[in-house]
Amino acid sequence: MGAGHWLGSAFLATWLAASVRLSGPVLLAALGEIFAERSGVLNVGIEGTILLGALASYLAAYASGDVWLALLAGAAGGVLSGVLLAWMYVTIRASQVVAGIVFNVLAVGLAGTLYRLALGASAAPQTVAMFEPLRFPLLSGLPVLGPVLFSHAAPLYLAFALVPAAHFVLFRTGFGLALRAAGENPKAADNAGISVARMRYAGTLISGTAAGMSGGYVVLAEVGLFRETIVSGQGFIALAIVILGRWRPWTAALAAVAFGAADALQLSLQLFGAGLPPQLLLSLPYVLTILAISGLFGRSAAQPAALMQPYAPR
């Protein structure tokens, strides 16, 4: 097939629209993770939190049929996960990497158990209500730009609306200043009267809430059902996005779209018959993740100085 086939409007529109849509879940998780890491906490447990948020959203949608209520249920599931993770990270000062990995393993078993208890061990997967794509008058009908930018579900626009909100909170409010102080120099923050533990709890809870919403996004705006493999490494991709985005919401949004484009590319190439092994195509976003965390794109002084350093006030 010639280059014109791959650059045709159908392929281009399909790929770009999927790129934007698939960036939503990892963007939500990454925005929350920025708050956690800015406070000094590396929340490795967001992978499991996304899974539990997806389960909470699925069960709420299955029981009520209300997609907004289901999205809130996903956020609530993320809050509960965040409370447990914050207790391990901040109160008992466990290794953040080990505690997060253990939580991820626990979340898989817990999600599978709760799902079977709710629907029955032999129940076949059942679809639930999903967000309908929003249609903007005139704009949705534009060639290429219409399907790429103006034909997505509400949670995607919510995710991108949270980017400037997150930037404002982090860099234009007293809360954001205190949060960043806890992650840069906790001793100085403590001497200034800032509760480092409170700030780190807040950062982890924000991370949990966003990750739970990310799981709800996957269920309610992408697949419409639940399975234990639904997350597929998106939490770890979100961690890479934070690094690639230099711990700032705006650049993290660009990184999320780049990861969404890598994920969408393998889907679009399979749809249009690229003739490449599907396993190779499926690896594209994970290869980009490895490159991001390897420092190939350059290391930055933006990393919080006290990241992963437990703090015990005297």
The other form holds:
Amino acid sequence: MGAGHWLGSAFLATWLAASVRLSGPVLLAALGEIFAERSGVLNVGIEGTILLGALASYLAAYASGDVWLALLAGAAGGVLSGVLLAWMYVTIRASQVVAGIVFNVLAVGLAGTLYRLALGASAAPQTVAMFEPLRFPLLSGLPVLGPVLFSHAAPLYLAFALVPAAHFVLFRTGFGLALRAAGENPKAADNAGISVARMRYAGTLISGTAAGMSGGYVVLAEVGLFRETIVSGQGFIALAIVILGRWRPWTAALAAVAFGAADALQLSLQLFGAGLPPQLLLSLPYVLTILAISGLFGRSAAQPAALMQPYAPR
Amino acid sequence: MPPPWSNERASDKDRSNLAVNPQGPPFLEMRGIVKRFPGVLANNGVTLAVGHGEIHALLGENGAGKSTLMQILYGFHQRDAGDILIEGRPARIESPKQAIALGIGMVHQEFMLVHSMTVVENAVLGLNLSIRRLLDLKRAAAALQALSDRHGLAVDPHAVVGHLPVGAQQRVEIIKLLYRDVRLLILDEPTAVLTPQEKDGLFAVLRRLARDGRSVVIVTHKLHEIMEVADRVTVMRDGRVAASVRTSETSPRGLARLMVGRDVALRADKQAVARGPAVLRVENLAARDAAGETRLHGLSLDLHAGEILGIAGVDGNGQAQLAQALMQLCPVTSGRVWIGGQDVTRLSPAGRRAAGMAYVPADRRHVGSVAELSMIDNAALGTQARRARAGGLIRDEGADRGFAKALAARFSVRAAHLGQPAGTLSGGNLQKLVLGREMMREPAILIVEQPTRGLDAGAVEAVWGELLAARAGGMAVLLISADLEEILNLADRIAVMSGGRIAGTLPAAHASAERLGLMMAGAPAPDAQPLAAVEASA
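Switching conditions: you have the form predicted on its own, so give me the form predicted together with the partner chain.
Starting with the chain above, the whole complex follows.
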């Protein structure tokens, strides 16, 4: 196919389908991160958590061949990471950014070591079982719409189903109200009989679980392999999605699809040979992330007022 | 339309025959309460009784033990000895949650509200923590509306708390407690953040609650407010109860004597001083706060030698930014400043100090001093180079010590020794140290911000005396204070700030608390004169 046809319908369908597919892992991680940040914890450690979740999923899939069990293993890896992170953020009251970054460095070393211990140092990379794309009668066969919406693996639909669920828990339950109060004014929450520490542990653990599953998603639905570089900044992209999504699940879903589109654009353009240097295209999602995180667009009033502020009761 | 509570106050000063059952036990009794903190006996056998439907004032200076007593009652602290009885039955109160379950609630000086949430969300906060139980905000809102109507609180359940004025936020705190069906409300310094009119509204609400059979405890040091609203007053001094009396049987002077332990002058002794030339001129000053919000919108003023210009206003109306902008301590976006005839608009804080300005900030512990450094070092700060040797390179510690000694003597700063860290000084002594340090430089202009906030009566007398002495010595004093009493006692002219602007300026002789209160609320005073006219008449 020549460079001249790169805006054709084949390109469009490929690009949009990839946009939706690639938005899945970052959406999952971002949904969890919303809970952490709403409780007052900036969980920078999700980058490392995604990596450890990916490793856990890979090893479980390698051992059992069962993709659902492997996805659960990813979540379990995320919970373990979350416990350590929450202990540093909430109990120790360490600087959240420093603790998160240190954890990310630790996670890279740990993942590499565990991988080599489990598979032997010289083993060639081995693929594992992956989620198959679901087929919907009639729908999957539709032109453009079929590949874009009705040809994905189960975890993607799970991620999008969690959007209304997250919204409901945050805004319609007593737990969600208490969690948000802990992130907005921990003193007032404490005074109202809410344990700020418990809320922040809950937020961080939800974030860890989601990030672990996000790592499993990458292995089980996208790559089928494990490498230490597999996560490549998806955690930071999730942080940016939370900011662009104004700490709300629905808008975060929109932002996640936008990031997926940016990521997919560079893949599709390379595939269809648009003639642009691939390095430039590769950097697109990261440039967006830096812009979002830098606060270049001003600090949002939607940001939880006590974000990143450790709280010591009385 | 005025809120329902605003025109409801004249009727009932006499509440002595209300629903109190004289045979039954009072709602609350605290007996022989003892509380020790390391090195301090905060409560030493304190007894307090509050009847049903009674408004009870708890009066005392800072450190007298009234906060400790209330924190014990609210479950923040545990008593070392003594009994608490609720309606005659002994009670254990180990947490605020237990206190609320027993019908005791507290409105803290610093409100415990989540600004981004609505009134109803704030009210139900913490009552229902389960993820399985859904929020029924509609029902809660209806209940709040009913409470608001019944008690004349004028609170909209669906309003976002952060958008409400301070007085309304205080009523949100009250409605939160009523929603939990609290029988005794503790209010800690409730009028500190209110205009006089808002204060009247609050008192009307409290009277209604009392008529409803609920009890109220107000923690305060404002004598006139106690006389106005309370049925009884318990005065604390040095961790003990000095007296517990009916307000109808005492006077402000009597209460002051009980509180301090000796006679105190409630009025400053102000001599007439001839006003000198204008030494500070400010034109159209605008400034932002640290968060980037504009807090000062084009403010102009003149300050003369030998006068005290009082800046009155409810806290948070730009007074802090005015002081900081004058010292170039916050982002100034426009406007010009002259000292004498010299344009200092572009000068740094150091440049302005050199040009004759001095500043005593409101936060004497964190801004006005370095808590970890000794009194000597703190006294020397800013003028150390004057006493240095070798062309300013080497500090002359002997000279610094002598300077600190002279300062402590002249301003009667009481301390164990001069090497004592400034942070260990009492509020009054620290303030005298900071004020003295600035006055020893003999500046032309002295900016003082909340100079007596949190000080005991003796220290207030001393600080007022120093400010009047500075004025008599020809200094130009800009007195920024949220305490109307202080402004009315000291100032020659009074400018009222509201919303980052000067709402009007009055000669002190024409000012009264009521009139200033209207201007503080932002209402243009009917006959407030522009600055020029005041000057012409003065």
